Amino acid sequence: MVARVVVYGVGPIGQLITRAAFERGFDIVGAIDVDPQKVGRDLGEVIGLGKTLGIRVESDADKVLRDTKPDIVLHSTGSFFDRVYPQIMKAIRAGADVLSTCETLAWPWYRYPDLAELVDNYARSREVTVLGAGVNPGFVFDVLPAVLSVTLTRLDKITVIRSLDASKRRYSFQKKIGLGMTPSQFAEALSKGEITAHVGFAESVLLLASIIGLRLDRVEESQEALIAERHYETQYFKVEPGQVKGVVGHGSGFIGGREVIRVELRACVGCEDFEEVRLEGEPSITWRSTGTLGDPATAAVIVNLIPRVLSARPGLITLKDLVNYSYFTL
């Protein structure tokens, strides 16, 4: 039987997810969004499908979920679990599994242990599954190095570096990394939550550690602005010398004062597109790619995980529950 899908959030990522789900043959039965420019319009029109689907985008989530009775909700409305928690609870209440791009849901016990317990208990009681996934967290910084580690007999340290050219990314991405701001504006906006840059360094570190069985003593994360040395221009922003051209950040996991996991992101105008995974141990290996396209890859991850989530155990799970091919520490 083809799964019945409701799309919760039809912003840039939600639109890609919807199109991918439609093209893969899933039965899309409803769409939810609060944007007045989308509400009331046909979903096919909103996602640029070139034809109507007979499904209107609606703002009343409870009504959509009650009327459509989906098997699974594909959720993409925000990065922070505490803000999207009510939306996830609505889907659980309706008896639907939830597959979300919310970055902090990838390992929710780090920032929101109480909410994680509430969602886990409620999902179990309703016999549904909730999972946070995507590209970062959910693939490049965590699942990918975990799978690559299966070729080592001894693992000492994992380093993952992701570099991407921000000028090729959508407007909202360029905005959230502070393009064109002064360094002081960037620092203030980041501290106030007006911009987020990358969300999920710690979540990736903890997810990776959990998959391979590392018991970390502590985790740290930080990010700072990269400053332009000359004029840059993207489709959306002009960046002058001395202004922000991007961001660099990292997350680290430590055991006994020794850094055993480090994930780094460099996103700036003109940065090279690549990913590199370094595994130190026996044998040591380095894996490098020409770069994963984040937005379409996120949509692909979500859609490809639908069958796995539908068959997973009830409760709040992580990708650790689905990935069973890696190095493992006893």
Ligand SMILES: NC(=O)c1ccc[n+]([C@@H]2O[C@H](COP(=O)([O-])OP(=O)(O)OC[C@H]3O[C@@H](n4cnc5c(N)ncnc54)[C@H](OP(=O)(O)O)[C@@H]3O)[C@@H](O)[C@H]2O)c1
Contents of the next structure:
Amino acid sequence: MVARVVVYGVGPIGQLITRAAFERGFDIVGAIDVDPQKVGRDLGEVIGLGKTLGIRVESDADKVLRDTKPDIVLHSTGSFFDRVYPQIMKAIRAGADVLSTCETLAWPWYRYPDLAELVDNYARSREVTVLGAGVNPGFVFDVLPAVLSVTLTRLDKITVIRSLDASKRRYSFQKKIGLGMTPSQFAEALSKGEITAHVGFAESVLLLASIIGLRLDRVEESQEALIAERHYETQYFKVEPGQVKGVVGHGSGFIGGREVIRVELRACVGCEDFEEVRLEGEPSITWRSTGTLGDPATAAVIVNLIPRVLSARPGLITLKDLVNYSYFTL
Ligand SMILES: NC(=O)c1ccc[n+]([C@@H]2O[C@H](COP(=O)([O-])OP(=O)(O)OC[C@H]3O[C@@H](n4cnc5c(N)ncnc54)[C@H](OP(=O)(O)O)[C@@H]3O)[C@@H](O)[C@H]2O)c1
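Swap state to the form predicted in complex with this ligand from the form predicted alone:
The complete assembly is shown below, putting the previous chain first.
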């Protein structure tokens, strides 16, 4: 039977997810969003399909979920579990599995242990599965190095470096990394939560550690602005010399004061697109790619995970429960 899918959040990422799910033959039965520019319009039109789908984007989530009874909700409205959890609870109440791009849901016990327990208990009681996934967290900084580590007989340290050209990313990505702001505007907006830059360094470190069985005793994360030395222009922003052209940040995991996991992100206008995974141990290896295209990759990860989530155990799970092929620590 083809799974019945509701998309919850039809922003740029939700649109890519919807299109990928539609093209892969899933039965899209409903769409939820609060943006007045989308509510009331046909989903096919909103995602630029070139034809209507006979599904109207609606803002009343409870009604959509009650009327359509989906098997799974593909959720992409926000990055912070404490803000999106009421939406996730609605989907659970409707008896649907939830697959979300919410970054902090990738390892929810780090920032929100109480909420994680609440959602886990509720999902178990309703016999549904909730999973946070995507390209990062969800692949580049965590699942990818975990899988690559399977070729080592001794693992001492994992370093992942991801560099991406922000000018190729969606408007909301360029906005959240502060393009065109002055350094002080960036610092203030970041501290007030008006922009987030990258969310999920710590979640990726903890997810990776859990897959390979490393018991970390400390995790840290940080990020700062990269300043333009010349004029840049993207489809959405103009960046003058002295203004923010992107961000650089990292997450680290430590055991006994030794850094055993380090994930680094450099996202700026004009940055090179690549990922590099360095595994130190026996044997040491370096793996490098020409760069994963983050937005379509997120949609692909979500859609490819649908069957896995539909058959997963009930409760709040992480990709650790689905990835079973890596180096292991006794
Ligand atoms: N894990 C990963 O690898 C990964 C990758 C890509 C993106 N993400 C995350 O996925 C999320 C979606 O990305 P995006 O770029 O599409 O974000 P976006 O541009 O903010 O779009 C989100 C959409 O959801 C709507 N929305 C917000 N709150 C809602 C609610 N309570 N009920 C229904 N709809 C609601 C928004 O409407 P308004 O605009 O009116 O608020 C908007 O249409 C972001 O948090 C992003 O950081 C994660």
